[in-house]
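Next up: a single chain in structure tokens, the form predicted on its own.
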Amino acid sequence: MAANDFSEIARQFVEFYYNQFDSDRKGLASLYREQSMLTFESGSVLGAGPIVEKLSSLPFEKVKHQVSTLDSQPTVEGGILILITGALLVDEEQRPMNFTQAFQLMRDPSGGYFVFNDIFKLIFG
């Protein structure tokens, strides 16, 4: 994998993950696979179906993320690390929080990307 190919597809999947958070969380459900995890401040789900319904059930109706910085690397068999730090808005609130979520993508037999580890935290402080 070129060192340009592996960052491209980075900046690729988060603009089209936040923006689909952003707007359909159960559409995220295509991303994820029987084997894929989230942990979501250290609660930690396991496969595609519990990670929709967790998501779909945090308890705010308007999200907007702010990605600040987005660092990849390449990874066995394909695979990308990407680490986000950035901002979230949730509902009316004015102030932001800061946020950190890292994924793991790897790639399926057809040759696309799906999230095998998903790790979200809020940063108080």
Contents of the next structure:
Protein chains: 2
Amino acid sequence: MAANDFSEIARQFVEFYYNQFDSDRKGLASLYREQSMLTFESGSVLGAGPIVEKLSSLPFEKVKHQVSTLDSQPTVEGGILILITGALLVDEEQRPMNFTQAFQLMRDPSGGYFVFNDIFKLIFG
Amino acid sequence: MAANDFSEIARQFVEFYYNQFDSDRKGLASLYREQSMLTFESGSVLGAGPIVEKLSSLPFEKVKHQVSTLDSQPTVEGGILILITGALLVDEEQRPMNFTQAFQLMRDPSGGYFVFNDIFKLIFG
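Next block: the form predicted in complex with another copy of the chain, after the form predicted on its own:
Starting with the chain above, the whole complex follows.
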């Protein structure tokens, strides 16, 4: 995989992220850094520790993300912006909820990617 | 307005952007630069000229964006990431379509903001 193939990196990131989220949210910690920010619905938290604490505290046991669309663009400093739309199934609920989520990945000094920005919103109506 | 008040800048940008879009799309040209990228549904274009050409060619006369949610985060180099969910009414259609849109604003040397990234998606289902 060429390092500059942002759309392929975005696709692999999203597949990894939701598989990890849906199996063990605590395992997402390695994707965030101290300067990472998560906005989940209306609340924002800063830093890998608080972000994973927030994600782990969400009031459901079982969760499954289904990705409907995935778009990405290159950003500054080698970053990648990703916009996802999809559906979320939690616990025994039969009706999926629509969601949208934006990620900005940035590179750390080793060349790996981490989540700099993460905004998650449920869609009503 | 403090220059670092990213959420207030985001709010003002979104209000200006959709007012301009809904009254005269060609007037959006000043918000984009040569390195700006637009993804509109599944197609991407690069640069202020092609972006405004794309937006101007969309097959509707009347359009009204209604913003439901607006969230923003600071990004690298003084940028701002904005995620919007809302509804779109076009021409004489009575049923709004749901959409989500992500913008990344960056600063140009004069200190003003321009749109570096723009991803627009309709939401089905």
